[in-house]
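Let's start with one chain on its own, the form predicted on its own, as structure tokens.
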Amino acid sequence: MTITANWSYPTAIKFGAGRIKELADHCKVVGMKKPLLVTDRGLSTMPITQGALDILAAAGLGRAMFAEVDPNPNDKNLEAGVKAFKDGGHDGVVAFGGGSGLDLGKAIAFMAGQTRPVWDFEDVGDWWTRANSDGIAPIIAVPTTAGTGSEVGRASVITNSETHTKKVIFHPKFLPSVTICDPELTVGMPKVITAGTGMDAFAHCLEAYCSPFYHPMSQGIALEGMRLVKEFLPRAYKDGTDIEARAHMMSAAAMGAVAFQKGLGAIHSLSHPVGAIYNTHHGMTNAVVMPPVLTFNRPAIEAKIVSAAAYLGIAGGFDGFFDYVLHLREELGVPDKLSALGVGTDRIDEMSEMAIVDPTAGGNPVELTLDAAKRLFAECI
């Protein structure tokens, strides 16, 4: 079954196998004459990346790449990227890769035209209005994983290298002008990355669905996103060349990111400090902390989860859904505890302090107090 579509919600999305070949055309449409392709070190030498550079070069758009991107991108990566953008005389960014490459690529396009430090644009109140909108370069996003959904997001997560805290930098113009979702680019993903990114998409949908805020559109998108993960993540994990499964997981990833406009919660509040301090894979960290957070939130979300379980074809209400999550984690090789990811108990107090002030904490259905965060970390580790 071949899936191809053009969507304009939440931005222009060119969806379908092989559509990376349209990259240069879309660059030209948004006014790029000399784009900078931003990706991570691991992807920089891979055939899919070199192929994208070939497409740009063949169209007379140059062959420029910046790949000094850490798994959890930070302000130093950003500074180096902005310098490369300015030194090269670039006029747009092709953000290419997983969450790290996409987030940093978007942030480079944004910061290239700003005079204030990046932390002045944290997702707090109306801080985004401080930015010079005219200075933001156009962005085309090309995801190569199916997890973060950063390709349809209005923000980037950047780690402060001094405080080791993750900050959400927001501006409406972070939203790429065009997103190319080509499932063929995800075929080479290792199993562990397929699992981690897929569970990230599931966590986004689950937390958005459970968030107490009012956003019915996001609620519906989150529910269907969970269904796609349930049906197609095990298939993509078992057979990485299953293009239909890869395509549906790309949709689920984008849906998760659109849905979490409604809010996220303690899965992310716990995961962010762990990732910032221990440099763990974000999606895999989400997957490990998911069951304890579900139990913690149960008093506030049981009715919602019962409805979700019915829609997903899971018997047994909340307990059935909880057991499904445990089974899915086992099927995907997700470790049971954070200790398997190298996380120790010596920094629980520090991580708990970070968790309760994380921007996602306010969206948790049950108040995440300091004591609760400490208990959750102890259970998760």
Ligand SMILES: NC(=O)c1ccc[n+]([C@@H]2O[C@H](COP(=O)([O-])OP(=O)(O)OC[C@H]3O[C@@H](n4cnc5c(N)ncnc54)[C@H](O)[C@@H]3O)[C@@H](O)[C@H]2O)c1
Given for the second form:
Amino acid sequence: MTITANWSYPTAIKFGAGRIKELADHCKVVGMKKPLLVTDRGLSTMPITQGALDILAAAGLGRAMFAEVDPNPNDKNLEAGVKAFKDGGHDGVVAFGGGSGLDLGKAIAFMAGQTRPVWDFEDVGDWWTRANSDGIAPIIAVPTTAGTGSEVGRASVITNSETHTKKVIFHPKFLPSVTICDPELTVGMPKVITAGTGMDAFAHCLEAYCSPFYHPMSQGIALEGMRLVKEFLPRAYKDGTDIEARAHMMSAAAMGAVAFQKGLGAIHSLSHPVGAIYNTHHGMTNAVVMPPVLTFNRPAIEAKIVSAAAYLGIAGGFDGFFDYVLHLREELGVPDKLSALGVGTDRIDEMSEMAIVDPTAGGNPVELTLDAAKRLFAECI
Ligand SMILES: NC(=O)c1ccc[n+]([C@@H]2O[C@H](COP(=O)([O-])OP(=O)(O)OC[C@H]3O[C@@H](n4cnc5c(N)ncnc54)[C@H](O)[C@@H]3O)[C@@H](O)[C@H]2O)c1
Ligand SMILES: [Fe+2]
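Please give the other form, namely the form predicted in complex with this ligand, since only the form predicted on its own has been shown so far.
Following is the full complex, with the preceding chain placed first.
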């Protein structure tokens, strides 16, 4: 089955295998004459990235790239990227990559037009209204992983390199003008990244679904996103060239990000400090902490999870769902404890303080107190 579609929700999405070839056309439509392709170091030399640059060059748009982007990108990457954007006289950003390349690309397009420091635009209240909207350069997003959903999101996660905290930077115009979802670009992902990013998509759907806020649209999207992960993540993991599975995982990733407008929860609140301090992979970290958080939340989410289990064809209600998560983790080679990702017990107090003030903590269905965070970290590590 070939899946091709043009969607305009939540932004213009060009979905289908091989559609990266349309990149230059979309750049021109949004008014770019000299785009800067932003990606991470690892991807910069890969054929998919060089191929995208070739497409731009062939259309007379140059082949400018900025790739000084770390996993869990930080303010230093951002500063260097804004400088490259301005020095090169660029007029738009092609954000290319996993969440790291996408988030940094989006942030460069945003910060190129601002005079205030990036931290003034953290996702707090209406801080985004401080921004000069007219200065934001157009963004075209091209995901190469299927997890974060940053390609359809209005936020970037940037690590503060001084305080080692992950900050969510928000502005409605972070939403790319056009997103190209080409599943062929995800074929080369190493197994561990397929697993980690896929579990990030699952965590987004699960946490959005369980968050206590009223948003029935997100609720529906989250549920179907979980179903796609259940059916297709093991397939994509086993055979990375299974384009149908890769395509459905790209949808699940985008759906997770659309759904989490309803809120995230303690999986992400615990994962963010771990990622900021130990530089672990975000989705893999989520996958490790998922079962203890489910148990912690059980009193508030049991009925919802029973409904989800029924929809997903999982027998046994909450316990059945919990066992399914354990089984999925095992199937994907996810370690049981954070210690396997290099996390020690010596910084639990500090990480707990960070977890309870993480913006995602407010969406957890059971209050994440300092004590609870400490207990959860001790169990997860
Ligand atoms: N903006 C958001 O809403 C949002 C949501 C969740 C996570 N995030 C952020 O996204 C980041 C994580 O993104 P990620 O999980 O996609 O990982 P990533 O972007 O850090 O990529 C992980 C690794 O995979 C490699 N890679 C990516 N695509 C590849 C491909 N097709 N073939 C081969 N290698 C490939 C990269 O070079 C990198 O080494 C974190 O910083 C996280 O905080 C953002
Ligand atoms: Fe996430």
